[in-house]
Amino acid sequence: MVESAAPILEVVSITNRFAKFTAVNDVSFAVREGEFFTLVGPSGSGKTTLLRMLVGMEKPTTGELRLRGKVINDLPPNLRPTCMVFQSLALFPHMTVGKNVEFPLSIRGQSSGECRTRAWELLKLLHLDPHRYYDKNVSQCSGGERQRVALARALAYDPEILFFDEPLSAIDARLRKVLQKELKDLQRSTGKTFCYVTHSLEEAMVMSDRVAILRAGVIEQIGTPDEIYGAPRNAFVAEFMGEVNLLPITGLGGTAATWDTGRKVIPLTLPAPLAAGTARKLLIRPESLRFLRAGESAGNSVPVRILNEFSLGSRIQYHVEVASDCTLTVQRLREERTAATEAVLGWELADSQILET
């Protein structure tokens, strides 16, 4: 994907509502030539309705779908030149793996064998020899095997986007990593453009060109994955793309603030200015902080007491206590570990982020 590349579809100030429930409101974003691009959300926020649209099966309540320029609100989805797979894969079980990839050419007409040799190749992008799996009876398939016989039917179609519905969600934790990275392969070498959606932080994460993330029907950052992990709109994104440490904090004005833990309060010093008596969210990722050694100094610092220890291979993960029900959690590199109970954490200022709430 070329960051210049020109928009294939565009969505223009959608709104999509049910009676009294607006699903999608006011949503404008676009897709460009050639991206993998991710809307990513919690339940409810409004990423399948949006899907719906963008495929035909919903039409918006008001706001305009624009496919290379054009108009596409009341073209119904079999006209649209794209393609879903979605959550269930909807594969005919009663065929072979071969059939199951030919049909979308057989409709449209091609000769057998146009389409056996289509198939064949299609297979063969897909990971799936074709010696083996061409004649095999899809119901006698895994679940990551499936999952490719529904990557290379919709490919069939030719589509000029292929839309996705959490096609990964019903797989196993190692595969769907295997998966994750096939698809993003398979979407560079192949040139399509690609919409996804997902509720998963780590699919959104590792194929991504751009992620939008919805919330209650409203996109509320559109970036790529290092834009939104390094600088997050708010707090529910800076939540939503990874753990974190979200310290309520309010401001003295300039860069002095204090830190409310619910039992004690603890000054701070702020990367940036902020008035007095505003609330905001500090942010500190969990890699961050360090454990201070004696004589050294941060930004910030604070005496905490170390509640736990979780081995995550190269690294270590803390959580710490500063307060009574108030704790946080450090990440380091295993050579970093620390046996001791009590400690000082520190952060540098420039290693936070002031958050609206």
Contents of the next structure:
Amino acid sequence: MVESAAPILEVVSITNRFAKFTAVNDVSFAVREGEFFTLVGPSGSGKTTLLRMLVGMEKPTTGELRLRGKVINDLPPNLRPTCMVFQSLALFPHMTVGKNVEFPLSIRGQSSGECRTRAWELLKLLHLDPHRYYDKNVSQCSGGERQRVALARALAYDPEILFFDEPLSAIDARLRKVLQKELKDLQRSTGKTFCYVTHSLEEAMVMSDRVAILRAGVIEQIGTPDEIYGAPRNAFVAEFMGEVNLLPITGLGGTAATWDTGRKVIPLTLPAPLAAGTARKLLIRPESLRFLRAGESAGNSVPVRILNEFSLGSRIQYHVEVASDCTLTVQRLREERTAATEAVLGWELADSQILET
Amino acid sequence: MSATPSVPAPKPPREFSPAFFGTVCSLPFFLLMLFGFVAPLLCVVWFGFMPAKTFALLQMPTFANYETIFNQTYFKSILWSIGLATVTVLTLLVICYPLAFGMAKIFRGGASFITYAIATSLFVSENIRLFGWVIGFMKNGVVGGTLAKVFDVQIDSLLYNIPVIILGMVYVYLPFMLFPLVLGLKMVPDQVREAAFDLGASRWQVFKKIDLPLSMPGVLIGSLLVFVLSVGAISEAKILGGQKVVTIASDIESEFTYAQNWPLGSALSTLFIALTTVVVFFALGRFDLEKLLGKKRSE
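Show the form predicted in complex with the partner chain, please, the one above being the form predicted alone.
First the chain shown before, then all remaining chains and molecules of the complex.
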């Protein structure tokens, strides 16, 4: 359903250049009607600049922004049918919760009765009891409540696209998880297009229909969370996804390669042929690695020393040493726990991927 | 049964509680305020109840001085003082708010240049600056002389009228209005303004609904500062205004000096201080600073 939807916002080779520094370099993508789209990148990747251009607070140096086919480059934010939830939330400190939510409505000249009715609806939608919160001062609200007020205020504007600039980054981990789910539910129930910016790929994967990964002002990969998880385009994307093993390898022709650990060169077999002398990274997920029992064989195997064991609840994570200063992360189910200190680590060829660096 | 020799408990080391330490540290300031502010103030209040034209503090108190004040035309000087101060505050608000807005939100390097330029003018004594204006505005002074020489236009002295007094007061008290306003406007978070703009407000609506209410603490502090300073002003009216206008401050001064009537001067001072205090507290009560800043927690 989402796949077939028409693009609501098209970004066509947009560039933003400060004096010498190019924050966003020739970026193009399209946000589809009704989807939850997330821009994710480490700090300094240009994601905030890109977002500020999308909402109209910054002008692109070159390139075009099209909203439903219409170029909106020069439209100021107050005339755009889009709206943003700020990282700082930017609630109006001198107004009550109710007046904050009513702000975009009263600006449009709606009567105070209409404003009030809509504000009550929105507060209820966001699980804030209007009887308690309508007349409350925003400074008396907790972090999570403030998030909801900011969201209600943005929804009151009734935007075609709702943008988010990492609004959850200052919230503690448990509440963040709750709010992520609520945000996703809200997006589904309202059917609005959400465009979210974050530095956490994990957060992006949880909520989004599609994710764009940004590095140094350039988009590295766009796709559904499954696509990105299943086939990261390069080592940067794979590494950004969290704890993965990336082995520096050099092809020897055919599927033979060497892994240079710094101290030791280990021969490996690759899942696909690689030209001799080419340097690549081999991606192996921690859960694809396993300790081989005596006599058992796998596509590749290396002797390792087990350094540390961490409990992750139902799973156990091991840090194992292949050679000095070269460790791998292994994740096994609790039932497969091992007490040994020396072991042979193995993985199947199909569980590894060759990535460009 | 052997008696254990009783060991005297070791003396606990002497500890200074933070409260004690704070009291000791604030003692010099406390003494200074006591002998430099409270005591003289009480003296003045008490002196106001002494018989006119006497110099002793130990006499039978009387209300004679206050009767004199109410029977004569001192209220005129008080009205002049309050009027001049009010006009000065309003003029400065009109002049300084746009400038402060620019300094806080628009100019970058320019803002610190303006700050230094205005702060530097404070290094020169107020009286010297006012006499500078006199040289500029007197008959055949800098302004008149230049006009006569270059354009052959003869003008009379521009001094000794009410507008020039206000000009002088506006000029002298400008920094006291400008800097609180700049600070007040700097406290308006940029993202809050951007959010209002993003939610459909026009520039003017952002100003009216966000900038103005959120900068009220600066407006209030600047206005009070200028009002309190200019209501007690004396040099502007004397130097630039000649004897055109007599302010309450110059009335008080002449009672203490020329007339040698200290009790009457004291009574005038007391009345004036009371009046100013009422105005200040009224203003502070009217505009609740905490509420304006959105920091009030009523629960």
